[in-house]
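In structure tokens, the next block holds one chain alone, the form predicted alone.
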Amino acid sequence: MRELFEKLLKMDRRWIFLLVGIALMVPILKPLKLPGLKASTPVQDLYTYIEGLPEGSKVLISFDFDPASKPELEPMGAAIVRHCMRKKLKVVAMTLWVTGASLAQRVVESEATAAGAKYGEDYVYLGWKPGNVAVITGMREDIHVVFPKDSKQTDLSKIPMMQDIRRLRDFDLAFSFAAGSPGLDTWIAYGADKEKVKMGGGSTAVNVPSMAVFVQSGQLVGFIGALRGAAEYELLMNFSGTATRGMDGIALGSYLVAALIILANIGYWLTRKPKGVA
């Protein structure tokens, strides 16, 4: 037992990143699907709220991120993209973020293809405009001007779906998964509490702790934390996406680097030299 402990404390440490590197990518390739993730409250409240709207109703989502935060923001997009489509809800895409615009476009043309939603019917992706502020405060009055077009360049004058949404009042639900500013507090500033439009959405880790105020004061029907809280999502959805994988290779691979702590500490109290001993 000691020979093999010593073998093991001087094992070349790149067969450890082997062995984390394995951990990470296994759940990837393959769902494992781990026990222990159950939806936390406000990721349950904003599922319930969607369940709970009509078929037809009007949803719009921004993707307010970039590619640095692609991976913990674009699997809560599309869980909630996915949700609408299979509600039959009719959605509106856009960003505030230039360097999100073909990322958004991606993850909506992904899951309406999916799903077997029809452009200008179902949904429509509006696209970047630059203004931040200006854009939100514009589309308070009239969405039309702000967005002569959609990304495809077709007037949304002769976009069946738009003839009925002029204005953000329009909306029954917006959302914002947002990576910053301009983001998800941005959005509620200058456009859902001024206009009493219902408000949803998701931020990265680092983000939660300020947009917990605004579950608390009620501004968000519910919230969608990080890749744990998209994981959760996809938990309530009933479907193993990018998220859940994730939050599978978090956890096998932190199973993993505690296993190995164990063992070393283990290996160091067999194999030590008594005091005195040379």
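This one's a predicted model, so the numbers in the text were calculated from it and none came from an experiment. Residue numbers count along the first chain shown, from 1. First, how it differs from the form predicted together with the partner chain.
- Comparing the chain between these two forms, the rigid parts pivot at a hinge, and of the candidates A134, S181, S151, L34 the one placed there is L34.
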The other form holds:
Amino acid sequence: MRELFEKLLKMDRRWIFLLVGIALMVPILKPLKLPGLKASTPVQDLYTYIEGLPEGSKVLISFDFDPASKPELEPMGAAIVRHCMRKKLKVVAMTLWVTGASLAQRVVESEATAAGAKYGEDYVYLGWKPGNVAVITGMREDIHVVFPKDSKQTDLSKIPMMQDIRRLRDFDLAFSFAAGSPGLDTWIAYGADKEKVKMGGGSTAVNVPSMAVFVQSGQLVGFIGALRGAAEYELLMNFSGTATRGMDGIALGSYLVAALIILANIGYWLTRKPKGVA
Amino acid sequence: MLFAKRQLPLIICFVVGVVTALQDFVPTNFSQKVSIWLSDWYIIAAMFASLLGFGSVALVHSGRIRRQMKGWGYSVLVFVGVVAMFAVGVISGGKEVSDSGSPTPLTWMYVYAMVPLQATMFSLLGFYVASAAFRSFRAKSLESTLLLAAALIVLIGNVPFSNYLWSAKMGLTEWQGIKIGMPDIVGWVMSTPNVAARRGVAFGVALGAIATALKIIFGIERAYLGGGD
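Previous: the form predicted alone; requested now: the form predicted together with the partner chain:
Starting with the chain above, the whole complex follows.
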């Protein structure tokens, strides 16, 4: 047994890569449809809050991520835009990440087209502006100064929907789907908290522990954590998107990593030398 | 010359630092205008910093190519990528969709080169994390055992199927009035020890940032001015 674990602990890491690859690929090729998905409290809270907004409420959505985090954050962004469109809310989308500008536009345009929403009346895409924190602080004073034109180079003053949206505080709800900084915490610290704007959002799995602070303090009305959160939101929205389809891979991958950690620790305890033995 | 190199930056830093800090606590029209004005300056300064950043990257990689250091071919690729993306951006006039409604070469490069390349790089993390966890995540002490236990609980507990097995199949939802469903256990780990640690770190970082900012504003910390005359 000892020899077996010694061999296991010295295993070439390419075997681990292969195992991870298989664990992630199998559910893509043959979906397992594992049961158990249920909306967690922060996701349910966000859904309930949006459901409670009256028609025509103004919502700001900032897609603060780049292509690297697209698989994790795009599904939740799409689900929220879809929900807003379904509820006939006025959506203003933007991004603080230059490499995310096209991604955000695609998500908004595709969901808006599917919902039959009209540009300039039901939704607007402002695009990207450099400055990070400066953009947020500027939007607190005057959005039309920070973004004189939208992504289509139309003057904001000529867009019907933007006539009564001048400042951050004009929004009934703001979102940030963030892969890092600037992101959700930046929006909370420099925008939402200062202007008393309700804030919701989502983040990648690695950022979920950091965001738990804001969920617990009530600074977020709701929160979508990683792909699982997005899958929960899709469940509430009654559709099966890329997040739901990705859950099987997440499950097998997580179980594999957990099994590897447990095996490595059993091996460590079985093969370790007593103190004082060289 | 010494005034321009030493005193002037210190004066600018002091004035801008104090004004920026004060305007946040004075909600008047004037202070708001100052805030917007300073934000514009921040954006301009950030753009120059970006240029400086690119200059630094170019310097490092051109040096690697010149000396033909190990992996210098990758440095060539850095320049090829920058020039190609810049050229395509100029050719496309910075637009993603042409006047005729078709996607421009810029869009093509973004969708078919940048998106898959970045996604691939990030995806590789999953493989390396699994390998690193297998090789180094050991219960060698009480602290590392606690960390390991918390990690396993969150890792396994975050999978919906685990909750299905735990609650629906094994019936583990409550014990002596305490909720012990998988989401409850994971929720406790995330909202109690995790949040406590995060808040501690956040307070520490914030206090450190304030102390450093004050040192820079009042000219005690001058490393940003660079060395020598």
